[in-house]
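This document opens with one chain alone, in C-alpha cells, the form predicted on its own.
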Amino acid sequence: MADLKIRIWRGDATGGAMEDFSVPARENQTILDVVTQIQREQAPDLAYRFACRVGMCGSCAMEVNGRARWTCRTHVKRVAAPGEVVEIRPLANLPVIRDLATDMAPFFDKWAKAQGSFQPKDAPDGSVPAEFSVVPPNSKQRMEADAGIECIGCGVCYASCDIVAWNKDYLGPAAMNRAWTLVNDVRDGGNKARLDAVSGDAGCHSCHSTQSCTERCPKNLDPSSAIAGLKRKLFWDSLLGRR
C-alpha cells in the first residue's frame, strides 16, 4: 500500500507555515491515527490534543481539508482519494498556541456571555435545591432542550462559523445552543439575563442561517434551529410586551 502524503500547519500564535510528511497507508486508520504517528516517528515536538480516541471528548478536533472534523472518528480514506495530499491545520477562528492546538478559551468564554449556566429558580445563589422539579419527558419545552443537550464543546461548530470569521464578538453556535436548552429548562430561573445577553449586536440575530453549525455538528445536533428559537422567543417576547 502507497505511502499517505500528509501536509501539517506548523507554528505559532506569531505565524507558521505547512510541513509535508509521509506515512505508511494502513487500513482504516484515522487522521488522529496519521497526526499521532508523525508525532512519534517523524516530529516529537508537534502539538496537538486528543484525550478519548472514541468520540465522546471531541479535543481532537481539527482542520481537515478545509474542514473541521473529529480526528479520532475521521478515516484518512473518507476525506482523501489514494494518492491525495491530506491538509490538516487548527480548528479556524481561535487563537492558535502551536501547531494543531488551539485555545480554546474564547469559545468558553462565549458560554459565560450567553449566561450558559444552570440558575436554579428556587436558589438564586446558585445552590442546588433539595428537591428538583419533576419534568415531563413529552413536555414541549423538555423536547426542545433535549434537542441539544447532547453538546459536548468541541468547538467544531464554532470553527465553521462565518459569522464568527467575520465577528470575534459574535457568541457562536454553542454558546446560543447552550442558551436555548437554559430557556427551555423550567427549572432554570435565569432566562432575563440570558435573553438580554443573546439579544444584542453578537447574538442571535447576527446569525445568517448559513447552517454550517448543523451541518458539520459531529452529534448531529442543530444549532441553527437553536438560534432560529432565540429570534421567535424574543419576538414574541417584545410583541406580547414581556421584555
The other form holds:
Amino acid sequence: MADLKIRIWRGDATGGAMEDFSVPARENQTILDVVTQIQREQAPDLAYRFACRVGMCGSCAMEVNGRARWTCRTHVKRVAAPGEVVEIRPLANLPVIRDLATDMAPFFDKWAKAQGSFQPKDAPDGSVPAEFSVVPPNSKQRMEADAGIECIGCGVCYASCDIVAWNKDYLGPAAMNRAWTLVNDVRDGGNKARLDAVSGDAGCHSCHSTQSCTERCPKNLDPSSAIAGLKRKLFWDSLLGRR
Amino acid sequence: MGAPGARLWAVQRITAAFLGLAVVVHLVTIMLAVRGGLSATEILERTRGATLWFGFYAAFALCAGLHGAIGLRNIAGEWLGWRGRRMDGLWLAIGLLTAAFGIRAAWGLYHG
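Complement to the form predicted on its own: the form predicted together with the partner chain:
The complete assembly is shown below, putting the previous chain first.
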C-alpha cells in the first residue's frame, strides 16, 4: 500500500512551520493513529495530546485540513482522497504550547466565567435536601438540558467559532451550551448570576448564529440553539420584568 | 439586562421588527399613491398636516438610525476592535443624528 503524505505544524508560542512526514497507509487508520505513528517512529519530540482514544475524553482535537476534528474518531479515508496530503495543525483560537498541543486554559476559564457549575438550590450549605426534586424526563426543560449535556469539552466548537477569533472575551459555544443546560436545570439556583454572565458582547448577544459550532461538534450537539435559547430567555425575562 | 450589549441587542431586534413592517407600509403606500404620476405639490398637499404619517415616519427614522448604528457598532467591534464606552457613545450619537435627519425630512413634509 502507498504511503500517506502528512504535513504537521511544528513549533511553539513564538512561531513554527510545517514539516512533511510519510507513514504507511493502512486499511483502517485514524488521524490520531497517524500522529502516534510519527511520534513513535520518526519524531519522538512531537508534542500532541490524547487520552482515551475512543471519543470520550475530548483531549485529542486538532485541525485536520483546515477543520477542527476529534482525531481519534476521524478516519484518514474520510478526510483525504487517496494521494492527498493531510495537513494537521493545533486547534485555532487557543495559545499553542508546542506542536499540536494547545493550552486549553482560556477555554475552560470561560466555562467558569459562564457560571458553568451546578449551584444547588435546595441546599446552599451543601447538605442533602429533605426532598428529591422530581424532574419528569419528558418535561420541556429536562429535554432542553438533555440536548446539550453530552459535551466532552474537546474545544472543536471553540476553535471553529469566528466570534471567538474576533473577540478574545467571547465565552464561546461550549461554555454557553453548558450554561443553557444549567438554566434548564430546575434544581439549580444560580441562574441570576449565570444569565448576567452570559449576556452582552462577551456572551450570547454577540453570536451571529452562523452555526459552525453545531456543524462541527463531534457529539452532534447544537450549541447554536443553546445560545439562541439564552438570548430568548434574557429577552423575555427582561421585557416581563422577571430579572 | 446588565451589559450594554444585551440592551442594544434587544433594541436592534425590536427596531428590526418595526422596520420590517414599516418598509412594507412605505412601499405599498408609494405604489397606491402614485397612480400614474405625482408632482411635488400633490405630495405636499397630501402630507401637510397628516399627523399620523408624520408620527409613522418619525418612528421609521428613529428606528432606522438606531438599528443602523447598532449594526455598525457590532461590525466595528468585530472587524476593527473599536470597543468601549466611548465608542458606544459615538455610535449612539451617530444613530441619533441619522434619525434627526430623517425626522427633519418628515417634519418638512408635514409642516413645510
